[in-house]
Structure formats: C-alpha cells, structure tokens
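First, one chain by itself in structure tokens, the form predicted on its own.
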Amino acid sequence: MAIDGQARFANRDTVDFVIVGSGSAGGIIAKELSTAGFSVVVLEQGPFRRKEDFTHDEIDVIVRNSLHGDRYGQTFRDDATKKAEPGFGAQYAQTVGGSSTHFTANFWRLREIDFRERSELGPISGTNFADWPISYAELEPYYTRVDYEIGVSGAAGPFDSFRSRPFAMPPMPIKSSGVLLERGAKKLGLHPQAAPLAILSQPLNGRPPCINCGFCMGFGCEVGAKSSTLAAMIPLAQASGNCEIRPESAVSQVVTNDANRVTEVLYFDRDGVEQSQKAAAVVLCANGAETPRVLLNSATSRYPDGLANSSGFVGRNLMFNGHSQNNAVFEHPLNDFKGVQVTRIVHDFYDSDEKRGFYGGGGIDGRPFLSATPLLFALSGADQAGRNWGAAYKQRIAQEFPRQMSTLNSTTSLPLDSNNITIDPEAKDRFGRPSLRLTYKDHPDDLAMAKFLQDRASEILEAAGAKRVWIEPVAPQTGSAHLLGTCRMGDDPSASVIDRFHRAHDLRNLFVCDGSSMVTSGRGQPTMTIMAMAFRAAEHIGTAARNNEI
C-alpha cells in the first residue's frame, strides 16, 4: 500500500480491470469495480491535482488553460477535402477527474424523447439519426445514483421526465441573472424552472457545499463542492485498497492476441517512456475524441480498421451539440459574478417541433458566462462594438462588468458521416502518438435552432428589461468540450461500436463508455447522463466478470 492507502500493481501483473480516463465516465466506473472488490489500474494523461492545487488565477487558468495539457494531439478541418491544421477542436481537460473537474455543472437528464426521436419524428436525409437500444425508463435509476452519490442538486420541472426520488438537495439559491431570466420568462408565458447543478447546496455524503466564490466555469473547486469524480468517487476508488490511479500516462495503443481478447494497455509515462499494464479486461472512458483515437492506433493486420471497427462507426457521427449566446446589460448592477453560472433556465422549447420548419430543441439558462470573471470579461465578455482600448473602454468595462448578464442558448447535434474523428496521416503528438484528425461541420438544422433559440432569448432579456441586448451570431462551430457519438451503442453491431451494455462488439474483454456511446445528443447538456451510462455499465460489467463471462 502507497502512503496516500491506494493500492499500487506492478505492470507485469494482471489487473482485472485497467481503464482509460477517470473523468465522468472512469471515475464512477473505477469506484464501482474497486468497491466491489476488483484489482483496477486507471490511467490518466493528466496530473493528479488535489482540491487544494486549484486556483482562481486568470491567467493560468483561462489564457494559458493549464487544465487542459498538451494541445498538440490533435488537427481540425470543417470538411473531407480539406488539409486539417493544428487545433483545439476537442476541448477537455486533462487530469484526473478529467473534465468533471472545470465544468459548469449544468446537469440536465435527458428525456423519454431523446432516447426514441427516431422512431417518433422518422428519419432525417443525410444523417444516421437513430433511436437508442435503451429507454429512459432503464437510465432512470442510474440517474437518480447520480443525484444522491455523485451530488445534484435542483428541484423538478413542469416539463421533466418521471423521477423515482426527488432532487438530493434543494436548488442553488437564486441570483441576479436567475431572476431576471424568470421575470421575462414569465411576462411571455413561459415555464422558468430552477437549474439542477452537479454543486451542493448544503453538505452531502462528507462534502461541504457551495461557497459562492464565483469561480465554476473553467476552474476548479477548491472546497470540493462542485461534484466532479476527483471530489465524489475517486477518494472511494482509492480508499477500497483495489484502485491505483496512475496520472500522467498516456495511452497509445490496446493490445490484443491471436485469441482475439484484450492483453494489455501500451502507455508513456511522465517521463515519455514507454510501458504497459497487462489486463484481463479493459474499459475506455476518455472522451468521445480520445477513445476512438486510442481503437483506431490500435489497428493491426487483425484488425487493419482499427480495434472493435468490424462495423466503420468507430469515430463516425461526432456530435457537439450547438449553443448560441445572447449579451445584455442592464440598469443596476446585478453582481452576477457571484456564486453559480446558472439559477434558472427554460426548457418550453425542448421539444422538436415541424412547424418551425426543421429538426431540434432546447433549453435556455441565465448566466454571466463571460462576465463571470474580470480578466474573462475584458477579453471576450464585454460588448466589442466600438473602440475596445483606451480610457473610455476601461471605463465602459467598470461600468458594464456589475451590470452585465448572458444566456446561453443550448440544442441538438444531428450525427452525420462527415463529421467524425480520424486518424491524421502526417501530424503527432509529443509522444510520437498519431494526432487524432477532428472533422466537423454543423447540420444546417442544428445552426437554426440555435438562431431559434437565441431569439426567444432575446425577447426574454427585452421583457427582463435590459437596456440593450446583443448577440454572438449562430456560425458553424470549430470546436466543443461535447464530444459524443462516435463509438454508439447499439443492438446491431454492423451499425455500432458496443452494445447496450458497453461491451465492444467484437471484443468480449473491451468495453467502451463515455460520450462517444451517445446515439444523439441530448439537448446540449450531456455530463449527467454520461454518469449515468456509467454506473449502468459498471453493474453490467461487475455482473459480467463475477459470472465469468468476460
């Protein structure tokens, strides 16, 4: 036993489980098989960060983004024909935690709908929309495992689908935005509810709750209110005595035999050398752009397209998720840089519907967003109308920074053969991986919604009484920390990568989940369910092993 009491394998030993990632999906996972008794390695790229290496530092955080790592493993291009350059299409952070650690913690469930729009709303030319192989009924425990173990908190909506338990804590009490958002919503008939948060309202299985320090989006928490896997599952991983997390190990490659079964996990430690941990079954949970990257490096004479791609969907329908943005500035100051992003949002247009001509639906929320921190606000917060130098931005900056507020404006995502992640035949990384090639451009669908929404948004914030609103324009997105679909589950395996249990089609000992199972999108907020899927497949896969039949 190591000093901080998790476990430690040597290489050479066979764990029964290493898993790639301990973000939202490979922490729930690595707490679950651990806990129940099984020997598990967790290798993470990034360092391992306690609450108290966190920090509110502008600079290093959002200009330098230090929780993201090296930005150099992957290329971007919005169409096939194009020549990828270097970029940062795919946006995650890298530690352990992954990125549970930074997000906002908007926790939306999805709904009946989402998981059979296929079926309700027929097909749709040109894209591989399709239905899930579960139903909500099925996730919904696992959701509500989500709310009492990992920590949400919120209260039921008109609109919600069925729970099986009320919200484990009460709603982030409400702030200016929030308050805002509601009192326009309401003057147009609207249905505002309140936001159910990945935070803690009050103190919840050891945590402390929420201290308002304003710093959500993009950084760390520092009391361990923000329920990320770091704060909620990976102490209990550790302290089972079976879990070993190893940070900064960067896998590039899954080995397998000639009895077609997973052996082992090449990675490069801190050092850049090269190692690997033997297993007898393996669970990749690194997001919906590194997963594929890591089944397609892993190609062999056996498997020349890759590892668990018999079917040619692993990387295929990449799904981001579209998001607008509305601006407003109001009379008062509304000091929304204190506390939570977001108190309340609207969800009266979730629903797709034909009458407005094409395919989507969504939700809005109040938030400062950009405004939520001063560096962030003078850089992309503040309206760029106008001189943005010199003494009267500087003094136009003080005077709107208390007085400013956001929506948020977030859709569907249509799963689409051209957009996908790929193989880049020239760039790598600093390890010598092959970059992973990030090709996307958004279903025309997808930017109309968004524009829907932004202007029912814009009605809000006007009824709200802002002085003055503007917008980001609805343009085709380049990159999304939503990365999702491009290993789907499905009951058919020439037409999806896993099963409805996340065990790899071709591989009895691979398992996949993390966004890339998704088969859509949800409506713009998918961390909750990824959750979800992970606990799901963790009581399949434990079940699985115990009876031997992985």
The other form holds:
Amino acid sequence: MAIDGQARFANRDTVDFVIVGSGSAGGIIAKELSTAGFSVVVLEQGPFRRKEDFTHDEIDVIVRNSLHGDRYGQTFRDDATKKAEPGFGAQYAQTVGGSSTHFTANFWRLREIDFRERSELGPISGTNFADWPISYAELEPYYTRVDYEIGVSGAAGPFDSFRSRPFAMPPMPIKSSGVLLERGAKKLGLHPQAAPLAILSQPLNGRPPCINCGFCMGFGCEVGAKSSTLAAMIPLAQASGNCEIRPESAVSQVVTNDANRVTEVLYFDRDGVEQSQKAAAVVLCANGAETPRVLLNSATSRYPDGLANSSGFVGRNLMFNGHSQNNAVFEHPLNDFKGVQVTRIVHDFYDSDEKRGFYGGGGIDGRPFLSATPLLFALSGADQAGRNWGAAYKQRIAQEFPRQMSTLNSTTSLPLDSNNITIDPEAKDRFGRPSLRLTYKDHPDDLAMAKFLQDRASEILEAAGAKRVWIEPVAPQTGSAHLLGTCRMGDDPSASVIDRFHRAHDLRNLFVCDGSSMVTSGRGQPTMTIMAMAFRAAEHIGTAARNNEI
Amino acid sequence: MKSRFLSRRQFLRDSGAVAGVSAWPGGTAALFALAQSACTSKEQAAAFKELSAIEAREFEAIAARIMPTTDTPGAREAGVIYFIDNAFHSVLHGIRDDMRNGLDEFAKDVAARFGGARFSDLPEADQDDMLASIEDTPFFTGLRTLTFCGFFGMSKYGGNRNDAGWKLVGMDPHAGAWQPPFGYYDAEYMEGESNGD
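Having displayed the form predicted on its own, please output the structure of the form predicted in complex with the partner chain.
So here's everything in the complex, that chain up top.
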C-alpha cells in the first residue's frame, strides 16, 4: 500500500534500521533516527488509521474491539501446569501509533526510588526484584523531552522527583470526579495532586487542545489532542523523507547470519504473503508481549532458545501492574462523561511501607472509568447488584450515569519467573505465526497492595460525601494493557536481555525498546517511561551508528 | 446450548483493566457491515432480513422486558429488534442459530408452564418471572447484551432510534465537545470553595 508523502524502500535494499512496531517507543525512535538522517522502515501490524478515522462508536471500538485487530494470536493460563486457552490477555492496539492511540493518557513519571528500590528494600524471596542499571537522573532529560515534544499537561505534585523544567502546559480543567477525590483525600490529611496527562490543554506544534469530548479511554482522538505517536511523531518521521511507515506488516522472525548479525526481518503483508526487509540494524518496539514472541519465534540452531536469549530472560518477569476499583454515586450530577478520564490523583501510598506487612506501592485516581460512555455503563459499569435488567435497572442507568464515579487504584507488580511470555506449542494466528502464550498470576503482595489501596479509596469516597460506595472484589488478573519486564535491561548479561543502552547483549545490531525493557513495573502508568526510554535509546543508537559501532 | 458470548461476570472482569474487551465471539467479521446493511427503512415497519414475524415478536417482547417502556422510550421504541435482525444478518450470523434454538427452547418452557401461551402474550409480571428463571443462561445474557447494544449503540446499526438511549442518560450525542464546568461539583469548585481543607 503506497502512502503519499513518505519515503519508500525496496525490500532488497538494506535500510539503516527496521523498527518493529510504531507505538509509544517505535514511533519516537522512528522520528528520531529518520530526522537524524538514517533510512528507516517501520513495520506495523495494524492499519494506518488517521485521526479522522477515529469515532465515538462504542459498538465498533468497545464491543467489537476494532482497534485491537480481529485476531490476537495469543493464549492465556494462570498456571504453567495448565493448557492455555485462547484469550485476550495482552491488550494492545494494532494500528499505526500502537496503544498510544487508545490509551487513557495517564502520564506519571517514575520516581528516583523506582530505579533503586531493590537496594533500598533488599531482596524479595522468590522474585527477580532488581535495580535498574540507570537512574532517574539519567532518564530525567528524556522525560522532559516527552513533556515538550509529545505534549504532557499537568502540575508538579508534592512527592514528585525533581524535574529540570516545569510542565509544558497547565493541567486539564478539573472534573467533578477530581473535585470529589481531592475533597475526600484532603479531609483525610492526604495530598491529592493534578493528574499529569498526555493530553494537550494548550496548542502544541500545530496540534489543537482537547475538546473534552469524553471518549479517551479505549478510543482514538479525532482531533489529535491526545499525545499519541500518531499525532506527535509519525508525521515528523514521514516528513523527514527517510522513513517509510509500512502498515499491515506482521513480523514473524528476525533473521541472523553466521557472523552473529541480524540481517533482515520477515513479515507477512496485508495479503498474507511473506516478505523480507533487509536492514543494517533492527529495533524491536513491538510491546512487552509481541517483542519476546518475535525473539522466541526467531530461534535457529545457533540460537535454540530464541534470539538474544542466552540469559533465558526473554519473556520472563511479565508485569501487568496490579489494579483495584471502587465505585460511588453522589447526590448531584458529576457529568463525568464530559472531559478526560482523570484530573486528580493521590500518591501518598507510592512508597512501599514495611508496616503494611507486604511489598508494594501505588496510586489512586478519580475518574468515570466505565461510566464515561453509555453502552459500556449499561453493560457493566453500573452497579450490578440485584437485577441488572428491567425497569429498576433502567431507572438506575438514567439516575446514576451522570452521578457515578470510580477510583482506579494501580500498584506495583513483582517480577517473577512464573509470569511470562512463551510460545504456544499448538496455537497459531491467521498467518501461521506461533501464538504467544501468557502465563500470569498476581503475586500475593500485588493483590494485597491492590486491596490496601481499595480500602483507602473507599475511605476517600466516603469522606467526599458519597451516597453509596461499592467495590469490585480484588482478584488475580487475566489480562492487562501494561506488558512490562519481558526483555529487561541490565549490566549483567546473564540476568538481563539488553544493556543500559537497549542493545541486546548477544547481538550487536539488535536493539529492544518498549515496556519489555523495564526492570520494575513502576506504580501503574508505564507509557511516560516507555516514551522517555525511547528518546534516550534513539540518541544512543544514533550515536553508535554514526560512530560505526553497530 | 453453548453460547460463545462472554458471561456478564467475565465481561466485567475482563473490562476491569482497560475498556475494550470484546463481548462478541472472537474473530467475527467487521461490524461495519452492520452499518451498511442497517435497515434502510427503519422509520417504517420494515420486513426483517433474518427473523420470522413470530421470532421478531418474541425477541422483541424479551428485549422490551430488559429495557421496558416506562415514562421514557424502551427497547421497543428504540427499534432494538431491528438492530438484532441486522446483527443476525451480518456479523453475528454465527450465533443466529444458537439464539434461535434458545428462543425455541424458551418458548417450549413458557408454553408448558402457561397452557400453550406465547411469551409475548403473557402479562408483564409473568414475563419477568420467566426471564428471571433463565437469568444466568447464555441465551438471556446474550440477549441482554444485544438489547443494550441496540439501545445505546449508534443508530446507524438499526437501533437507538431518536437517540432514545443517549437521551435516557442525559447525554447530547450530537454535541461532540464540552466546556467546563461539566458537573455540579466542579462548578462549585470553580466558584472558589476550599474543597476539604
């Protein structure tokens, strides 16, 4: 499919870089390397939707799940002794811009503690809990680039780590859910703060500010105010004249030669025909589920356990972040279906505290959650107690759709051998690519932290004057949009997949940057960190290429 | 009968982490087809594409108890049955026969209990009792999902006539954008309340 206004490369031509995935990391690295003068082909398995293609159509987006693509090629189980069943565990968008098109846009930075928590707290038995090889200070300049080049609105909070520049623009206007979270939290002596969001409150680089349409979570932004790489980076990459975005290209394998070099990338085009793109170097940015899938599916006799996997860490340490949810209704209308999801957060419980009796930390946010759009509300967002159909339920929908809010409580996840991505021995997707298999069960500490935050959130909602508060029981998760830790970075090649500059320990011209690079999970909103890592990785990869060190 | 619909509990659980876990059978073709095939003469009592007159009457009678007509329009006025017919004709063709068989079984139960009567002929209280007795079956949860989709989904799919679903929840679907203040509490806050200090 020819796309006007961008470079075009032949498959037989060896381009400087093939980037697999056009999402939060791939979109940034494509822009950085192409504007630096390198030739780049981006292979994206989803189609090239433009902002004009995004709608408020709940049946298409929420029920039919159109942004996710028709077929997942994945299975799920909660225990390695079980046979995995087809599932939806890895929840990510298949479209140019990846999941940055449909995310909710909560953009918390990690804090200094996240990078050295293992040193501070000591080891945790039975886990792969570790420090990062880099510090917050090393990543901070790149967080700031995300603020200003991708577009983040917000205001500094009392517990944030240092920032070299103030936010690029003020926070989004507060909503009633934010007012109520703030009110309840302050009454309890907590310190609510404005939510940092990858949504523009002011114009930036030709993009308009948010129009408060309310269709953020799970939907694409029809005006480009949500700071996806589709809105912020892909146009710049294409305008460089050095970058070809090649949509509907589903990568199956990275090919290596006897000299221990990556030489080309195999993929299926939209017609299911296998193609190959030659490249001097490859950057995998396919997300924390698909990146290990590609590496494991690229096994050869030289690399029987998969590419870049001499450590055995490819696919291990999958982290979802833990979650819990509270709901409340109030006397007056919040009309929380208007505007962005989250405008206030509570980070008083960010740090782990041994007095709680378990490891973990997290944050609480106030938002409409499943009461932002009417169909989702009727299907599952409204209080399901009692009969969830009939005249009384209809009355509840009418009365409570504008009066309901939720808190979403997000936590750490511990890195475990038993939570992982492997290749399903039987299942294949429509191209015949062996499916990825998720094996996942939240660590008891992750569940305990989710419950702890849920209890605090109930107190906040009660203090805010809720007429009724109810919870969704905390239970082990069977899927997530956060796919972290499966190709972790580290200095020790025997206990990590990539080095501190995102280069594979085992292959000099193979790089990985996405959620899989993360060593710990943070407290629940990883995309800001994935984007900061991408700016940093691109700088180092570009320098290495210029110095002939790839 | 084994439906491929997710149960409500499953839906709830799976949609907990993010929005957007399909309630439809995996791998169905695009629902876009629904829009194209949507009843073109939806303002009149158009012929059904898939449903017989009796099936349509019975499915509609069930939908009308799931979203009843009260002081506001219900499933009947919103044209939910046209949404269902369209869905069975296009992307949900694969479950049409399961749902049809489910209706047959349900009709037999009703007839056995009420002297040969059809569901649509029963008084509302009896209808509700019958539906309560099958509340946890895939047939009922499937119809519940279809009814809400037809009631709150975009009218291009055949239901939500005269924006009945959106009007019920007080949402102007044609506004598209909003300006603060959005609700009672942020309006109050903007007037300078100290907010819990």
